[in-house]
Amino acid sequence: MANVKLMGGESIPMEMHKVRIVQKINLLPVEERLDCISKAGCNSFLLQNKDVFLDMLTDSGVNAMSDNQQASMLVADDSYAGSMTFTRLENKINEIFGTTYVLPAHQGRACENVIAETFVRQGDVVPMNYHFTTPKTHIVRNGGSVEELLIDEGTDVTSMHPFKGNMDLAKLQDSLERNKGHVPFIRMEAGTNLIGGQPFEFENARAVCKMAQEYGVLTVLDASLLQDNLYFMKVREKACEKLSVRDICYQLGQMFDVVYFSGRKLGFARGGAICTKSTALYDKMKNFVPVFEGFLTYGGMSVREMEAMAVGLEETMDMDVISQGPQFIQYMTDKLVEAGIPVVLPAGGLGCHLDASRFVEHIPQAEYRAGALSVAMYIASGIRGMERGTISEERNPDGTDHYAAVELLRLAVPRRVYTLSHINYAIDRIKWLYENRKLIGGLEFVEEPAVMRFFIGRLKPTSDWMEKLAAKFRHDFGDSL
């Protein structure tokens, strides 16, 4: 994006884009909100899109499209097998990458069952800057634990460190050692999301990859939110100041053993990828791919979100492109700060992400403080938010919650989507309940699913604050929505 400055001398984010396609949003009365998220079970998944007026759920699949994208996919070659379109986008992986093989798959959950299924056995233990719902949850599945071993810096969410995703490298070398034998990989992931999209530094992916080099130890890339990385890495990091995104990006690429991504974040489009420089690797991995998502030149994907996505990951190396979300999260996050209303800090990518456990500190851990931020959230705007803390997590062994280290509101802003004044419709809301967040209780499950809980599960309010929220919301606001 530009560095636009106005004539009184404060800049704002100004988006390198214009509008040409629009889609009609509804923002319904408060009353009825109400109403929608009671009977979502107060999970903002369940709520039916056309009762949303911004959607902040996630970034996945809802990013827009550029003119090119659009008209790429009317040249799509559609065949099961051999297509050119797979061709085209194992080319422009291959190149940003600099890899040699490219394996399609639906989304990028589907990659990591395939990495699970290829590498983790019994009793195996995957190394993590910090772990993600589905990829714990597969390498769970078969056999495997996860070690977080991310710097302590990384959940104090009001630390200013630049670069929170860093892997702790004496945590590391640690655990290489205690778990000898049981190390199939070590997992980054970029743009860490459930601890408020915070990147990595250049420098520290290239010294994980080298102890995990002396220890004989692949290395596995979760680049689904790289973009944002590239973007911080370029802006923050002296060592990639003189660099391209495009080399960033390269030599990222070079570094570990295995890349992949879910095309709905990384290439605005839908789809997935694993991409290696390695023959045996890409030899033990590929067959899972015909059990799992389909033949290996199209992998689940529609051939037209192919053709989508190889435009997409051309326009991520270009930094008018990517910086947009970025920008807009930090003019967003600045001004709540300016408010005093507790964020993450500093600003990350993927969305501006509210820190419950300081904006309703009130409300019991036990009561899933950030899942009633987010109900409350849907109630004050008509904006739906992602939960990310304790109800993202699964129950230990005995049955307790596990608690998270952090538990957010992730109000994640869409590439390209929403405008300055959607953000700052947004922000005046935000204020508005922070002003009123006593009137926040907490949650309970009523219908609670073994795994991955926080997709499907159904809660309800320990009282009738949710009513009260509503009621003092229209004696403030009148008539208005």
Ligand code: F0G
The other form holds:
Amino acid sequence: MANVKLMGGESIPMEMHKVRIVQKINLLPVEERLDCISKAGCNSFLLQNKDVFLDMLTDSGVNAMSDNQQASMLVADDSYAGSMTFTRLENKINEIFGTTYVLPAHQGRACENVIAETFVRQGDVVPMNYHFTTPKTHIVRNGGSVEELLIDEGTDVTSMHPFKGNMDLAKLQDSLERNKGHVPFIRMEAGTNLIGGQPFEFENARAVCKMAQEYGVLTVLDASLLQDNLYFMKVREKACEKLSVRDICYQLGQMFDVVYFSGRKLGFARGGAICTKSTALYDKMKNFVPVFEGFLTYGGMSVREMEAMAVGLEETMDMDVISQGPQFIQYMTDKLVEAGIPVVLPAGGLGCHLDASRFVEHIPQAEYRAGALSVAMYIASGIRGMERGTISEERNPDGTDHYAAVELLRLAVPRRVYTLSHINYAIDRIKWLYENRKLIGGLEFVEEPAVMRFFIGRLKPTSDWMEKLAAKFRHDFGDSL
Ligand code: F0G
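After the form predicted alone, can we look at the form predicted in complex with this ligand?
Next comes the full complex, this chain leading.
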């Protein structure tokens, strides 16, 4: 985004795009919001989009496309095998990461499935900076386990460390020593999702890959949130000051043995891909693609989405494009900090993350405080966020809850979708909610799937707090929505 100052000296995140297609959104009265979230089992995933005002659930598959992306979709080459569209996408991915081979997949977790099926065996351990739900599930499903080796500041929501997604190198070395012969690969996640979209440092990635080489272990980069990580490397890291975004991306592609990403995030479209420089690794992985995804030239993706992704990946090399999300998030975070509201610091990518452990500290962790805050947020604003706390964890083998290290309500900022007035509305309603936080109560499960329960599990409030919160809203706002 351009560095534009207003007369008073204040800087605002200026949109470097104009809106040419719009979609109507609805803001329901608070009583209807109460009804909708109750019917959705107090799970924001189960709300109907028509009942949502600002959809801040995720940035996955919901980023705005550019005119050039839309235009490219019209020239897609629809063929099962040997599609020119795939060749264009393949060339673009290989160009930006400096790789040689591309395997397509229908989305990020499908790449994770192929990678886990190929490399993970019973008893294996996969060290990583931090887990994400879908790769962890695939690793565990194949008999492996994960070790999270994030630096200690990573889960300290108040630490101002600029690269909280960094791997702790001493912990990594210890893990590689302890697990010799059982480490199929090390996974680094860009824009580390579950700790608030926090980046890792270019130099940290370099050190991880060097250590991996010394131990003869493969490295895998989850580049789903790389666009934010690239932005942060460029603006926060001395080693990247003189490099272009394109240089940084290329060099990362050279460091890691395998790179994969969700095209629902990286590339502003819908799909996914794995890329590598290694013929041997490509050969090992490729047979799983026709089994799980589709032929090697589409992998479950629509050709239109592949065209749009190729253009989106090129647009990702543009700082004006990739700065939009982080700068909106920074603005939102700054305003909330000014109001004394607990958020994850420093502002990361992906979204603004409310720290539920301090926001609603009166709710026991056993009553899912981050989930409760997401319900309260919807009642107070029609905004749908995503619980990123204990509900997003799997239970321990003995059936007890595994308490998350951080209890967050993620308010994702899909790129180029919302305007600053939407963000200001969100800030206002969060302030109101904070003033009324004591009204928020806990949740308990009613229906709980054994795996990834956060997606479709259903809960209910532990008291009538939802009605009381809605009544207070009506009292304070009168006939306003
Ligand atoms: N890796 C990361 C870091 C992700 O954030 C995601 C998805 C995936 C892998 C899986 O990709 O959804 O295309 O299968 N994150 C979404 C989110 C679900 O809302 O944060 P996918």
